[in-house]
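This document starts with one chain, in the form predicted alone, laid out as structure tokens.
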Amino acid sequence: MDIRFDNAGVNYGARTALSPLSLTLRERRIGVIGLNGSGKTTFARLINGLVKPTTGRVTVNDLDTVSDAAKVLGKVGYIFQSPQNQIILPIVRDDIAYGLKARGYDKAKINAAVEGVLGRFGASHLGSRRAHELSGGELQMAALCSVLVTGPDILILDEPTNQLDLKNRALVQKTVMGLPESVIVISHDLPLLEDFERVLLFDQGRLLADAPAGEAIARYRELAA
């Protein structure tokens, strides 16, 4: 993973959503924290091109998120805070297959890829289930499969343990830590990030701290006190 922010910032009219910043991300596990409205989601969405910089530029593995937008989307998977809004087809297996069909894969290749990604996470039993019947943890697994089946190198998760019970939270945490892909996690769940290599703390649209997890989390606790 090689993500570079070169004086990249975002303005909405007179409002600054993210002040210009320059940094490089190469670690495999990166956390993003901050109070609501601090700029952390804007920062994360700059990485896959969901938000375009109004100043500077962002590159992902040497691809510009504006001029190479389609290629960047293929490299960076994004799981939103409410995964049920991301699953568009009623049957889990069909939803996972959707992205592959859009790429023109043949039926045999699609079926093999879908079964492969479900098996990878021990979630084969979810394939025939209806999305609205799934628990919170199962929804996260289904969304994860739908994104990872297309083969992104980088995965961004927005509040992956939000509103999950202890069992489902543990399932999601174990899964995230076991992923071979590079992972960026936006979260208020600070224990989830304690073993991450690097954590970025945002406040009022500015990067306030960029440090190992323990140091950044301690700074956040001081800010929120």
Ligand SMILES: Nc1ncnc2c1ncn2[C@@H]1O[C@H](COP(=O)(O)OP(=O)(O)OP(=O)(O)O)[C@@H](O)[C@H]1O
Contents of the next structure:
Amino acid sequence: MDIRFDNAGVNYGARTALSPLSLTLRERRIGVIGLNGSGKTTFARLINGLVKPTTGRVTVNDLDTVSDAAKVLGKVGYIFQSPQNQIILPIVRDDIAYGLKARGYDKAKINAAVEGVLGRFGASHLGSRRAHELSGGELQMAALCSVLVTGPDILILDEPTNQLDLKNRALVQKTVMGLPESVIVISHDLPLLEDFERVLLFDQGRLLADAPAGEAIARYRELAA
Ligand SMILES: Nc1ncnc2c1ncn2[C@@H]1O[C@H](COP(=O)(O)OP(=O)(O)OP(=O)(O)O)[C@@H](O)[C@H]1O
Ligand SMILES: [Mg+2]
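Next block: the form predicted in complex with the named molecule, after the form predicted alone:
To see the whole picture, the full complex is given below, headed by that same chain.
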């Protein structure tokens, strides 16, 4: 993976959500931390084109997130801060199949892919459940299946352990760390990011630190003290 920010920034009217920044991301595990409203989600959404840069540009494997938006969306999977907002169909299995149907795959191929991804995450028992009845941890797993079934190279998780109990948190941590895909995790759950190669700390829309996890987390603790 090769994600490049070239002087990319985001303004909402007069408000600067993200000051222009330039960097290249190639590590397999990247964390994003910072106080509420510091620009983390805005930064992450630039990567899959959900947010367009007001200045500069962002590319993913040389694809521009604005002019090649559809291709970028196929490469970068995104799990929302509140995954219930991205589940479209009532039954988990149907929701996972949705993205594949949209790609015109035949029924047998779709069924095999859906059962395959559920099996991969030990979530086969969730297939016939109603999404709105799932617990927070189950919902996170269902969202992970719905996104990963389409085969993205890069996965962005926005606060994946938010509101999870210790058991589900451990399950999500183990699952995320075991993924072969490149992963970008936004989190207030600092121990989750402890082993990450690179952690970006944002403060008031500015990139304040870009360092291995230990160093970036220490800066964050100073900032919040
Ligand atoms: N669509 C929008 N319109 C106007 N302002 C926005 C919009 N989205 C975000 N902002 C503002 O941009 C800033 C950064 O928001 P962002 O959601 O990126 O923060 P965050 O670091 O993800 O926060 P949190 O930890 O609370 O999720 C905030 O001041 C926010 O109010
Ligand atoms: Mg956020």
